[in-house]
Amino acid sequence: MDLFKIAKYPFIEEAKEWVRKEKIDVEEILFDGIYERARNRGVERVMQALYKGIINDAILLNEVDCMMEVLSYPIARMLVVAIESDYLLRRYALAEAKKAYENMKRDSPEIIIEIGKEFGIEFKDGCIHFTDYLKFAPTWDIKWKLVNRELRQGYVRLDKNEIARLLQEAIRKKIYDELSYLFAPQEVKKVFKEEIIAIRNKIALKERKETEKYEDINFEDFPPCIKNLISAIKSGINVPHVGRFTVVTFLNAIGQSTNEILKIFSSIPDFNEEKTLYQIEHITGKISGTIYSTPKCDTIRTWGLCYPDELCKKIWHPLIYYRKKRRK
């Protein structure tokens, strides 16, 4: 068992079967003494989830740093399921995802076929199979789209940071999935009394930021493109991704908040709300750092879905029929 390994990548079944090995129980991770360094990291890794984005590699010299680093992964996330926070889940799914691709990128390609086969990617000479490409892939980025990329007899050339980054999706979706259906042991709602009560109250104040209502816009005003992907979304018909990806990037730079966003997708048909949320998150630039910006009438117009009427003529740009029609 190589400790170093799973102290990186603490979500793999290795480092699960290493605690239970170890026959270490919920009872001593939570009130034995020596144990303490692995709560503190624990409680460490989730103010850095939420705080950050993304949670810090430990300085592992020995042995003994690592166990400390592998039992904090089990305790954030009987922290996180406590604190009953769709909000904190989703965060914290992603800062360890994020560390884990860090990790990654800098590892062995070895490692990374490793931890891909733990989510039934097979590889093909460094390619994988379209399928678990599309499962994984965030291809509302048009560099990740399938058209763009090299695809062979069914398996998609990637290189060795991109197969990390869509690792990341799936340990992101794991941890989520897995948390979800979680629940935190009554202990673990005693011996972090404090941090709970501190953490809840950030995110509180982190949500109220973020739903707080913006400028007021009018429907109306919208450029017929972004009207008809709206009405399309809400009377539930099945909108193409960049179709989707036109409205987000759209809404906000209007300036509409996220959940406003989230609520015109609501009812779309195959509508999962955690999926939708990470989507216009990423491409609002809350989690990624970097916004995208709405396309322009060129490139609409290439999708399929420009639906210009008098106004458009003379403009190259959706954002700009938006202004010139505010301005009237």
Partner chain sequence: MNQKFLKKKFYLYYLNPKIDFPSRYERREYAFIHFGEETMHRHISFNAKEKLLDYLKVNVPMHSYYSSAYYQNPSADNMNEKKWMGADLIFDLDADDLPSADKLTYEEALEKIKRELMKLLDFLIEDFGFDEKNITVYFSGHRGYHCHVTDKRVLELGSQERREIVDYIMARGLELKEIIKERPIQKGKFLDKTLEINPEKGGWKGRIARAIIKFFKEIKEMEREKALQELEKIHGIGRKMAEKIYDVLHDERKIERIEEGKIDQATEFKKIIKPLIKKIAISLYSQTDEPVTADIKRLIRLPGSLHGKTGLKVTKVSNIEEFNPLNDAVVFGDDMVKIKVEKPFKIKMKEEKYELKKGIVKVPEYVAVFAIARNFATHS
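Right, and the form predicted on its own of this protein, after the form predicted together with the partner chain?
Here we give the lone chain, stripped of any partners or molecules.
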């Protein structure tokens, strides 16, 4: 069993098998002084997920380093569950997945293929079946839309980094789904009482800021393209991806909260709250660190989503329309 590999990818089945083989129980991990380093690293994983959005690699020089790294993963998971915050759960799952992505980019193709098998994904000469592609590809990004990929006999060709990126989404979903149904032992809340209080306070502060509006938002001040898109979404019409993307970026730019944006999309035929929330938070930078900009009028026109009025004739960007309308 390769300890260095499972230390880098502690979510794989091989890591679970190693822990079972070592017969290390929860009580030992939480209270035994031998594992203090693993406990500290577990807290660090959660803190880095919350503050940085990605978990840094630990220095792995020997088997002891690897042991502590492997054991820090279940500790971090128990801590996240004990805090009882879906925001942290989503952010932690993504942070672990991003860490794995950075490692996969540096690792051999053989390692990536092994990890793919964890999710039932078979790679064939650098290609993946389109059903697996659609299941895990980040299709909110236009370049990942299936129509923009090379498709032959049902297989999509990807380079090594693209395969790693696709697996990042599979890892994120696996961790999120697992943690959603777990309960933390009471001992965890005792051992990490101070850390849990501090993290909960930090999350509460972030959520309060999220709900604050930067200004009064009035639908009548929206440019006609945004009005039409929102009306279509609320009517249950299946708006294309680029239309949804435009709405999210616009509403985020004018200060609309994540929850308010999510409510707008609740009427769409294929609404999935978890997936939609994840995409909104990715586009708005809440979990990705990258805030996507609202498309310009030329781009919206190219997509066939432009419905100009008189004011639009002097406007080149939806946000400028909104600001001019607000001033009037």
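The structure displayed is predicted, hence computed values, not measured ones. Note that the rigid core is defined as the largest set of C-alphas that superpose within 1.5 Å between two forms. Numbering follows the first chain given and starts at 1.
**Student:** Has the Cα of Pro109 moved 2 Å or more between these two forms, judged after a core fit?
**Tutor:** No, the C-alpha moves less than 2 Å.
**Student:** Relative to the superposed rigid core, does the CA atom of Lys21 travel 2 Å or more between these two forms?
**Tutor:** No, Lys21 moves less than 2 Å.
**Student:** Aligned on the rigid core, do the two forms place the Cα of Pro74 2 Å or more apart, comparing between these two forms?
**Tutor:** No, shifts by less than 2 Å.
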